[in-house]
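Just one chain follows, in the form predicted on its own, and it is written as structure tokens.
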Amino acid sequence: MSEKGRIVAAALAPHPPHLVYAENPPQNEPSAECGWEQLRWGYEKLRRDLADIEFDTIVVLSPHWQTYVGTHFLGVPHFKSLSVDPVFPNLFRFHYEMDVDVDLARMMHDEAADNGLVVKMMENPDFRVDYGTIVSCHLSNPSWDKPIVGISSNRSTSYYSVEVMQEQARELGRITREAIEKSGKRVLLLASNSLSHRHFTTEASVPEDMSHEHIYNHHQYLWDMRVIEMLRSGKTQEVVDIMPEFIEQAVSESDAGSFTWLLSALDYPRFEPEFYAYGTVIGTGNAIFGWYPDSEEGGSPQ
């Protein structure tokens, strides 16, 4: 019998695409000067404790690639292309290149479906993969020498409720571990996602310009403390359980559902994690965290 996979990682990962123009990567054709230094350090010290880590592939669930039929699970093996942020293409204009593990999206799907959860393969070769997945993974794994598994957010909230999208989000978490383990592989999980959502409505003439850069309001601000205080106390299906208020209440982008999915995924660690940031970009209140699960304490493996 094959060893048994796992979850040998799992993060939340914000995804401005802000940290990408501030890095100026080669495959991003607009340049910065600076900015948002302490989510992109945080984002260097968990890149550090990664490359500890062996690890086979990167499962991300992104809120923007939106799908209102189901969860769709990317099923093509290589995609190329150019991703242009709608809101920002000034910042993002981005050449990406990936390799997908469509064996163990393939598996996801068919636990899922299984399981009773409306599930479709995206396999159009020309699909463009969403600038979060992207943005995630790149912060996350610059190199891009492991293969993913993209999943789409299943927009429940729209049609029925928030507690509905964060219920089918427990389900398709307990479902993705179940298939980890089958399939005998070691994985990263990403949450891509910020926390507190309300952002500006109109951008500085130098977007890098920190002297505009706070959080959106004081209100937000203190759901995102609360949260985050909660998690690094290991309170992680405490912070399930109010979810569906601090997305209402925060405008959170936890209502794509994938920060659930990531705690439930893990089975709702009760250890500490490793926090790594905590940073506002245009407004939103981001953070960056880590889980560790074969480490002694669950915290950073170094």
Contents of the next structure:
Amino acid sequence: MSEKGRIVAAALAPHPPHLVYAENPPQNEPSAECGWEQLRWGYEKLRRDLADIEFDTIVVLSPHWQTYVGTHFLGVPHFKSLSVDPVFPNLFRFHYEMDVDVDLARMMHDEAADNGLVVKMMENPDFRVDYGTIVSCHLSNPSWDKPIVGISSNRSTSYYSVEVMQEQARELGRITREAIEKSGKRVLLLASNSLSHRHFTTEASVPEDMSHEHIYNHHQYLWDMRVIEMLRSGKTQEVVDIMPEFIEQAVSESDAGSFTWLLSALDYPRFEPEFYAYGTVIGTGNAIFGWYPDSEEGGSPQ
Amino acid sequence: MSTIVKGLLVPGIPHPLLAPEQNEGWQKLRDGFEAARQELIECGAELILVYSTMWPSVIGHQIQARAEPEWVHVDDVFHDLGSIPYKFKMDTDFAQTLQECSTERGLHARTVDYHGFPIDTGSVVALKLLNPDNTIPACIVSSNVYADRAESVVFGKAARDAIERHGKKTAIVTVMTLSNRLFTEFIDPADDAIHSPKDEEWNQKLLEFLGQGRLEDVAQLSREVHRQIRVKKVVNFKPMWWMSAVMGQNNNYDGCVHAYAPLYGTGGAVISLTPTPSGFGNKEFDEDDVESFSGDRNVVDSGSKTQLEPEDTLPAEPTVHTSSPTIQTDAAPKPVGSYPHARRVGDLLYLSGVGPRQPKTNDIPGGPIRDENGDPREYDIEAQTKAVIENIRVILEASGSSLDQVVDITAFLVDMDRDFAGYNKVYNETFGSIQPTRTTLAIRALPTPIAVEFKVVALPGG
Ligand SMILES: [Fe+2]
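Show the form predicted together with the partner chain, please, because up to now only the form predicted on its own has appeared in this conversation.
Let's see the whole complex now, leading with the same chain.
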């Protein structure tokens, strides 16, 4: 591995299980007639662009592996099990099988430990991979032919504040980038979170009945549009700067640290990303974006 | 006498189950679990109802209804302590009853019955230690992240309804720590301690109250407890609201603190509450009590059982407007005021008063009781009563129900002496075999020139 590794693509890849449910992949037990097409078509475009890029590993940070003590990394080479969403078990019962790039995970872990972060390798073979990781990986790479590095979400937003979370996530992002460079690998990064995140607490009797789907409130929508506009014009540092306000005002799922981590790992790109889709899922706001550092303008590689 | 025989508070962090030998306090908690298990046996509990703060829900309230859930559980954080294989026994009838009772109180609730459903660490720890041989069937309920006091109290009352309906001696188990701030770095087990002196002070206050059996007093303090010693992962600290509501909202318990020790920084406590007639005495309500939930949760219409048939594709069928739980149908007489033909509330269907007027023409079978000048005229009470029942049938069917689902009728007659016999004869032809409860009243007048009107409550159908 003489060549320097790098992040060849990165995506904001939210994980509403509804999107997998509506796709009807053979791994998922329930089936749907339709639903959330804007987002699913957005993911389709993301996949089309990713098909033109060679990468070795997917590194994903998911809000649904919640750790209160440190940041954890999946450290078992192969997982095969059933993932049932605790909130939407009616929609998501997914039989998954995946490889883990334990070498890269360990490099990140060690690098983070050397830099004073609280970290741990997760080495229990009975562990169940969280559904956020599974949904984001499946929608980005449904063939599951690439190993992943799974990173937990440290809940420092709950335990301290958004500011502490941000500090930690920025540091973890920088360490992620450096570990990838040392590894010599070509990597796709995924931040698995929604934007605004206030849910409805009731569900239509047919979950994919789109006549019930809309943003939870106007205020959330305004925030989502503000953040999307900033991302589209390359103001990523500014997005990180307003993150505390965004999280407080729109209950954003970026409180998990995943989005700050991703932007930090990309070193706050100022180029225009590829904007694939925006759509709501049970009231939450979701955007799919792609950043391609190797392409001329940063957008789609074609 | 209440069928609730015990209340228990237990911590859900896995150390007392997986690593009691590593720390004296963890072992003390393990022994506390054992003492609580003995109490469960002695009080003859036939059902354990678990509320876990570690099972968050977003879509209303979830109720575990898998008969024998089985898995090898691993905690998200403390995975290095080892795996927890489990196989539990759930009371699926109770789960169903609780779902129904919750819906009746206006809550969104559903049972979950799926292989591989991820039962939370707290529930797993509690059931493994309190009921290791599954001798007592259990039920687990979630903690809605957005639910505030009103919703938590109503969900507690729904559980109380279900326990009464179910009729089994029940133990309530709330899975929570007192202060909940974990250490955010890995610690040597020997160094475990309550995270801060402030957390310790508040924990001591809670132990004092609960040791005196003052459950409702602690429930009243929930918001303050949340501010002082709870990491804000959810809208509020709600388990005591729920538990006190289930157990009857009072302070009349014998409290016993079996164990209290630090659990990775949090305050772990095993406490039992045994209902007693001579408890600490009356509580003072600082906030309104609430019986049914009518908050802003129902933003997404949960749908109606009635099918909407577009008029242009099925002209022969009556149009049914059912975008909300109210029902209007073109096949029944047009309302003479601002009211729907029917409205569904929980598991009951309420009909507005129904007279004999004909749907399209407004004609009154058997003739109106007064002529155009308002003078009395001869009319046929049997024909009017028949028409009333026919209109009721149409409305019930448009609501997905039917005449045989009627449970209660109030009948209004403008002339009891003249009409009772005729009305009663026709009534018996339809309802004699169905046997709803009935009240017949004489009144001075009805809004249109008719002699009879029925007010009906029915089951929604099936
Ligand atoms: Fe999520």
